[in-house]
Amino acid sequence: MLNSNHLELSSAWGLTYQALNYVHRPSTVEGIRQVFTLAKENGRTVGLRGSGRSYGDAAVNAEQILLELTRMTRILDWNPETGKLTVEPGVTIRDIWRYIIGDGWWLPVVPGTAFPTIGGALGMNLHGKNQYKAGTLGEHVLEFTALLSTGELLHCSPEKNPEFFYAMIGSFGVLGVFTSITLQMKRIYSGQMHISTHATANLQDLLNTMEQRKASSDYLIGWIDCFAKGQALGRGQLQIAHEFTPGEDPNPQRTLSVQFQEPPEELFGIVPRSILWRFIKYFVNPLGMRLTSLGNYLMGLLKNDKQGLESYVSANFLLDYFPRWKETYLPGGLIQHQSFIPAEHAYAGFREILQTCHDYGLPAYLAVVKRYRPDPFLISYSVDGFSMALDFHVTRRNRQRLQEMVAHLDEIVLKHHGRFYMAKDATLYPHTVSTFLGETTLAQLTALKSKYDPQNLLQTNLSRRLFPQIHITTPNAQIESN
């Protein structure tokens, strides 16, 4: 029987859906072999979550099963020499960093915070500002070793189990629960990176520079200004980073020290940086975000490509420097949407979704763009060419006029050839992500699902929600589709 101690309201990280679900966290394989028994032993299916830094519903399994791999925490094995690196799905991109930056090693790609545990990274297939020139994270995998519902441990590379490998990184959560995970780290020769911001007059403008640039940076992110109308739509700014070549630091003992790289607990010395999410509270309005978007894009002319330093930690997990950001938008909560759209494509995709925002009056409080290269995962939103992110405030007033907006934006990403990010998802349909794509992606998932997970153990809210050809029979025949 299910043990209603286990009962917990787990939530998406953007605070717009929660549910209850039966929490379980073992600490070990055998852990996860009774969890699965348990399932089975009640018709319950099993949803795998790690940090819970999915935006929307990809680690929450209403009413069923959720198994939270954060116990599951060792760094199995470490060479400072070759910088190959073994290590449990719970372990924190934070934890690894913290235990390499030392030997002069650094994750190859990143994301925006250091707080995923690298089985979600790679359950999701995560992605940085270097993802034109490294790639996704999953490139970067030597090799895994999975644990299957049916209790069998399956060991992948590229070369052993390829099939399986390139579909197990990506897949959201469905084939099975990565139970170790070895991956090749970056050597660097300093805890520090040059910095540089490059003011842009609009979107083409943006896009252009990007591309003029990716050549010679390391690291490149674009910001837009979402209220800019006419001629300044699509106006920002870019980051520019370059890595330190080897003997440039003068003292890299003292840069590739954890103690150079953890932030400060104070601003400027006076004000904790966690109590600055309630006085961003105040600006998270159309009417502050407006100001705020101006004040950064009169600040990026000011400092058109200056050049200046900053460490690994504060150029690359910027979210981490306000603790609880998120909950600025409370009550109501925010839901992002990403798209990635070829680089033919991506200057008309970009700008119809920006009028478009500015024509239902929800324009983004925060606008990101990234540059792209294609990569060989079965499930993979990556093409060559760009992403833009926005963040949008959900409200009791907004809330209908948004869902509606989203949806058009999703026509205008198909129209242009785009994709999409489960992570990031909350709103998507399952026609959507059908058309992206494509039947025979979609049959070879299928077949790959009734191959290894043969009683449809592994699902999810967001698997049930896209992806209804995979759960055609469920253990529990009350699951819906949510």
Contents of the next structure:
Amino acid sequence: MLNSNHLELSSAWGLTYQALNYVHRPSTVEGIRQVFTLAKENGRTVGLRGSGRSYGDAAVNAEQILLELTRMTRILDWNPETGKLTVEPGVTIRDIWRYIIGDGWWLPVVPGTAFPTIGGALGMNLHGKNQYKAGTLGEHVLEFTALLSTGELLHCSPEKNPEFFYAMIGSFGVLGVFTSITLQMKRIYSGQMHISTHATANLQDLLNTMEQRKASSDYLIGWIDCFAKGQALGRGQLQIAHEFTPGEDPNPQRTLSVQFQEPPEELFGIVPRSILWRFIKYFVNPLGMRLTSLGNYLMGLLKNDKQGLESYVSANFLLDYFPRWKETYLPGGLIQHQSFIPAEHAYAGFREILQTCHDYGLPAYLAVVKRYRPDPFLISYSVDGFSMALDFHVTRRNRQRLQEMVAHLDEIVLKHHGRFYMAKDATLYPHTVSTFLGETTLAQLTALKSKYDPQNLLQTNLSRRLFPQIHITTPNAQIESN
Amino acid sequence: MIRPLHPPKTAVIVGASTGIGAALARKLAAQGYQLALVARRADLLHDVCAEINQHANQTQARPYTHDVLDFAGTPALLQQITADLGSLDLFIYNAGAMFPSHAEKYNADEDIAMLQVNAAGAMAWLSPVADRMVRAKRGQIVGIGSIAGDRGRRGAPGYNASKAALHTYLEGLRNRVSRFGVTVTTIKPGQVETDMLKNAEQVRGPISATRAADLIWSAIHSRKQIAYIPGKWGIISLVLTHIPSFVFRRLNL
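Form predicted on its own done; form predicted in complex with the partner chain now:
Next comes the full complex, and the chain you just saw is listed first.
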């Protein structure tokens, strides 16, 4: 029997779903092995969780064992000459940038928040606003060690066990547990970036401008006011960032420091940022968000073509600026619908998506557009094209309609040869996933699963919801999938 | 398979093979609950599950054979059930025993047996259930008590005491867990047409088990703390509990 003192509530990051899990937080590889043994003895499955930043049910394993790797936080090796960094899986993006920035290095890829663990980040193979140039985080992994559910350690790199290397990264924790990861960091010559803002009149304008600017910029992020209709459908702004060239910053030591990077605790010197979400809460409704979106668009017009400087932290970690902002979406929480559509279909696809949201009367409160290139991993969301990420407020009243609408949006994405991202998902269906990944890919994943996790020990709510075929047990396996 | 925006509602009924428990199972199934049904008599329990599943055309009720006197086995079974259901929103303790009794009968074995099934069994289940609901910060516990627990009568001291123990236990549990968002509902049925009624001394206008289940569901749904089934027994109980002891012991009740 499992010890019920380990029962803890774990949530989807978007707060739409929560469940009790038997949570274990080992600090060593041996500790993980013991959790595997415990699971096998009790006929239970093991789900993997890092900081729990996945929007949906990817890091929840309801009423089963949840292996939270947040206590494996050692930085095992750092070479400031070569930029090679080796860490345990529970080390966060934040831990890393703070550790290396003084030596003039930064992560080659960072998401919009600094809190994910490296293990979780690679489980999802996440990306940043420079995906079209730098690819996904997985493309910067030099080697890693994974612990399999059989208790065996597997060393992998693009040369060694390449099949497992390209499958493990991005396979949302169903093949093994990262125990040590070596990444290549990136040289930077200042702690600041040049930022320019450009107002965009509509969706076509935004996508065209991104396409024109992508060769000459280092980071691109587009924002859309989803309340605009008709001619202005998809209006918004585009932020373009350039990094400094060597020698351009006269005093790089000043900006390449934790003190310079950390945003001040108070806004305007008096209002603590940590309490701001309590005020933002009053804007999280259709009228408030319409005004906020309009205000944002007008700010874009005001700042049109203006240049400025911003620190790496404030330019990259936009989601961290207002601590606890997701709580403004309570009690229902939020979901994000992020779709990735090839460049030639992006305009038609995103236009149809935005129009469909209007037809349902459920415009997104936040919409972000980014540019991508394909990646070499088995489970891949990347395309040579764009993604649009839409945040929707879930309420008791709109829940049913929202699910219907999102299923409709999924159809549009598939029609335009689009893809989806497990880190964000809370609403997909298995048939949507098998359509965009393809039967061959799923068969490969299923084969790897039965080879490396023959007892089907590693499962999550997300993997059971979207990949039922990989959990079909062989007759002599003991773990039942439910 | 759990969809995050529409997780299934889940319920456990202990004592679900016949009577009020089986009727409640059918009622909750109609309300869309995923059910774990627990009872001692496997064949009757399987019949109830089969009927529900056939009607739903899918697995909606799962049977678990268990004797509530197996106190030591209860936590492991609860763990198995919650793993199968994926959550636990509603827990109903309906197991109960009543031996035929009258004013001239003295049988300690039967009295103790009733106390074990009606009260100790409830404690064995509800203690771990309350613990996990507090951790989840939500959930509802329902205990099927009895109007008979409101007063000790000459005809059935053992049964009365067992139900009174259950009521008081539920009250204490309610006071312990309500601050964590967990509801505890005490159901006090009057006479209901079940197998148990055969053992009653007197029969006074019983209602059907289906009718009782409808009324119990509405009490559960509105998150009542205490509900008499049907409501008229609330008035009768109010009167009975206010009769002074020196009068009550002289009445033929």
